[in-house]
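Read the single chain below, which is given as structure tokens and is the form predicted on its own.
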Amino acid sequence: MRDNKSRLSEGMNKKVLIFDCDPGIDDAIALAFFSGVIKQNKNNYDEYYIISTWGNVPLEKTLKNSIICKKIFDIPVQIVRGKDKSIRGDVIFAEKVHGKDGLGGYSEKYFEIAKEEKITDLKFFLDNLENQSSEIEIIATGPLSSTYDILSRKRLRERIQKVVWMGGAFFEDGNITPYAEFNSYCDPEGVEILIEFAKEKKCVYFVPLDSTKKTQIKRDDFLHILETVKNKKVREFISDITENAKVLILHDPLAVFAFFFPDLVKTFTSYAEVDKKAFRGRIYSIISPNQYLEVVYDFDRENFFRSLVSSLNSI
């Protein structure tokens, strides 16, 4: 691949990489996963940010947390403030896993480092964003109410090359509902825009909890494994934020995973609707190998764990 500026010079259009996230313990072990990657790979995108959505905890403290895992991992982005609310205008959130502050009880201890961070408006933003001609790729960990407003844009739609979404429950039950997964019930909305997205370009991958379910780790053997990494302030924030929990399910990471190493990943071809009414955030879906949506089920557990300590130790 062309470094950055010979692609430039050459005349090729810049590359943006946003995450979309709402942090959130597993989303804070997904951004460090994401910063050791685009270390290693330098040259891949010209311009990297972080739209911090409502979610696990609400609006400011997935903003605050997002400013504290830029600091400790030297995560090259910047900052957006993404929405606040889903797009129908309610919240819901899951405090009980992640804590009231969304790190575990532990963004406190880390607070002087969020202070005095740039922050961008979502709308600002998007307007910059419209009037330039960069290619935009998407990684989403949390609801979609912000990458709604991205796909509402005609001019943003039609630059998109990939969407990578950690959300839904295909054949598994729900973890919020006996039915919905989380983000997918946070906003069933932004659900249904993505999968129209998905018709019209045949980028877009869900990470649902059918794949994600089989990252599950007893948290000692996975500090054990950091103990590789070399970085003392990583491997503490994350002993940090993950002290309560005697078992960790990996969502978002894999969702990182799925999007930097698709070849590691296994999929299938699904036709899909969500419900938006009474079995809120349900995901009704066909495989079919002529449909347009790829559907993440299986991946090489072996080479996360590898992929995601190598990039922990590039930080």
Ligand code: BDR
Given for the second form:
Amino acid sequence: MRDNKSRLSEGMNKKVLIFDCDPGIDDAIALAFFSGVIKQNKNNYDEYYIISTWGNVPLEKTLKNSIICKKIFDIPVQIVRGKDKSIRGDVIFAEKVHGKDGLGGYSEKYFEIAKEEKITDLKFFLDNLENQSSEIEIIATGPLSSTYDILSRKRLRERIQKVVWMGGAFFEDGNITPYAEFNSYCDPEGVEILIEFAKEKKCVYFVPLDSTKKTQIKRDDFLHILETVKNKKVREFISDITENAKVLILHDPLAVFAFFFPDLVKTFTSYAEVDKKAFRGRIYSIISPNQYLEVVYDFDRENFFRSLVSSLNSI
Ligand code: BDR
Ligand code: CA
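And the form predicted together with beta-D-ribofuranose (BDR), for comparison with the form predicted on its own?
Below is the whole assembly, all chains and molecules, this chain first.
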């Protein structure tokens, strides 16, 4: 990671971190993780943004859930209203996994705290960002429809230093079709543009099902680990939203871990393509040294849970 001095000498006056997500139960836990880590490393970035994108549930719900997470986890971010559909224009949701509201039926309980939040429009946000000279980094844990808009703007694209995205299935079956992972299926055009960007800059990490499936944990065991978290509100919220699940897969928190702790994940480099037609969202990949895409295939599980808990204690 470059320091402030080298950034300033290149004319980049700020460092901006964008979290593009579709909360979503595991997105919500990822946002808690994110909040704790940025508080532990608070000097690394100047500004933080959550772009709320359609995905697990429709946009208005992911937006509401992002606000709830911002308040519960005290995240120092501005919230941006992202895209409400795929680049192609269609949508499918994952309400069976996340509940109709995206938070396991609990968004109503936290509705009051979601009021009175100023939301920025995506176009306005990107226009403004274009007029700055900040470095940009992105964590994405949902369909890539909003990230597509960032990558489509040349003046933003050239300032992006790193993107970590939870998505894709490389050597695993899919979870929405036999071949495709959900985020990848939702917006393959977004995946394609991110792969194109990876070819240009070699600063893109995919965190696919191949590694996220290894985060699987029984809900009871997870709640047991969280007993050491001092913030009761945070503990209660996570317990609420996971109530209907016996087993959790922490897909999106692993993307946060890979972003902030790259030394604790294992990657291979890949030549990759995405299918946009018959096998929509399927990733075709050849592992080969010195390719352009970093793919996280494994990680230190003990460290993952230790970092997560330690972050929740920093909220
Ligand atoms: C991905 O799909 C969503 O349901 C999760 O939030 C995660 O981002 C896993 O396939
Ligand atoms: Ca997600």
